[in-house]
Amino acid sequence: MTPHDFDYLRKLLRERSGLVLSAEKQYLAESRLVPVARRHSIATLGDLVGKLRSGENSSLATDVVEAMATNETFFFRDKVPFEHFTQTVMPALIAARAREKHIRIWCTAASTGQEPYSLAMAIRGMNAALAGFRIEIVATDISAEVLARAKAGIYSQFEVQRGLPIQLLVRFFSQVGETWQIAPEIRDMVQFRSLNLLKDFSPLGTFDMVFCRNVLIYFDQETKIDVLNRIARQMPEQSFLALGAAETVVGLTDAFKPMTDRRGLYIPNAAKRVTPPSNILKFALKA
């Protein structure tokens, strides 16, 4: 690949998925791609990037977005934002809709289903609390091949060692083979859908608690301020944001502020929105 198709290549991939590649990063895109070029016939990275450029092609431009994706998970990732979620923004949210009885759960970036699983199996521990209640999870992600992963919740012995406790594997997953099953009760709490987060998402609905973990750490800052933005729109004053270890709303928009205390938890930021009365931010900020 020459530095020009390897410039081609990180603009299509920058206006496509939001991805910001970087200069020196082209040993990754040749590595990631020969299999693409493969998998279609294509003698050469060159040829490949020659038929991108052509448009005659569009499942190709899918596949080579979908092989420069990162779709590093495993369960209970990085552990704190789980804590979190049961400790903080469960039982705020339990209290502020003890009316409708409805909750709204986002995750961004699925993709193999690691994280939404979690939350569900963390939610199954919360049953007394949960009574009468109806837990929505969305989860989306740009690739279809992850999704088709995700929705099938196999996985092998490896997956399910990373940061998955005995007790859970024993409880909802069962042995197939060399394989591991999650139970259909788990399976069945998540809807999953193709979603790319540079397009509309608006019809998704609104969400209580949105997940959108380590994510951002790829887009530029254009982006990040956009997707942000458009997140917060899709959010009720009661409701919380979840981002990466490395990720932060500071300096890119003031729809929501941090939580204190809380790494990597935010809420939308009242002063700058019409507020209803509501005990739900003294609520969370105590817990």
The other form holds:
Amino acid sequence: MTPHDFDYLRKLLRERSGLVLSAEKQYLAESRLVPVARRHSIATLGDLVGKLRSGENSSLATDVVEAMATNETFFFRDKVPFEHFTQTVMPALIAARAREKHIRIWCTAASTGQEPYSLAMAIRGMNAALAGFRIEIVATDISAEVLARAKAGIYSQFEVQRGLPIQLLVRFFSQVGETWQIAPEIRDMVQFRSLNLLKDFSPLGTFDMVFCRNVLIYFDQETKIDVLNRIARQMPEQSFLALGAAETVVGLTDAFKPMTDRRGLYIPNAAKRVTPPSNILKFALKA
Amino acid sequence: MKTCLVVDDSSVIRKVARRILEGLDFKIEEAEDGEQALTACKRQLPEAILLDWNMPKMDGFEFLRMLRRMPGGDGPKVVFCTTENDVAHIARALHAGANEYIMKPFDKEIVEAKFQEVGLI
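The form predicted together with its partner chain is what I need now, so please give it after the form predicted on its own.
Up next: the whole complex, starting with the chain shown before.
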């Protein structure tokens, strides 16, 4: 791949998915795109970029974006955000939504499903406190391929041993040959949808808790700000945002403020709410 | 520094486990079977035990049952590490007092995740 080809690829990734690939990551692009070229019967990566430029094969661009997206994930990743979820977020939401008895949670980059399923298992463990509540977990990802895996809920022995307590494995999984499949009662708690965060996500509705962990790190500053501000518009008062350990809203937007003593957890900044949730705005415009 | 007793009849597995756990700042003791492990525990109880299931003389399950009956034997965190990778064995191990369960083959990430899970790291 020539430097010129690589520049074109970086531009395409940024425009289509917001992914920022730094100049020194050419090796990464080459290692991930060789299998894509092979799948499309394309001889070289130069030819692959040529076909992308010609626009003659739209599925090729989708496959390139999917191959370059990082799908690293595991059950209860980083542990602390899930402790925040059960010990801080859910008790607060149970009190705040006592009348509606409806809580909506969004995993913005669900990858192969470990994060939303971890939340579903955590919620199952809170059954008594949630009596009468309707809990929705919406899990989105840009990659159709990983979403298909997530929906199937089938994991290798290696995957179920990274972060998943053994008691939960026994309780919520069944063994299928060498693999482990998550129980229907957990799978049915999660709705998986294909979504590009660069596009309008207001039709998803509003959310009381948004997990947007280890997503923003792949975006440039401008995209981070845009995505955070649009997420803020989907969140009512008394709601929560979780970001990854290497991410923050500080210096990007004042739509959220960090929670004291709860690293990685943010709440909408009531003083800075100037725009109503976009679905409410749409409704108002229609009326 | 916490001590971990690695109990496995395979010297290769013990060596791999030692390398991983020393990298996680554990002091390592080794035993080749349940009997040796029990002798080691009577001498001094470790904070952690990485335990194989199938071993000569005394297997890991029997060792665990005897350990948990010893004075102070409920102290060590026991993480099974075995090729017995089915729900029935896992359930038996948990019922007998195991804290976590590693299904072989394993790597550093899995050991680290399981030791974190039981608060050893």
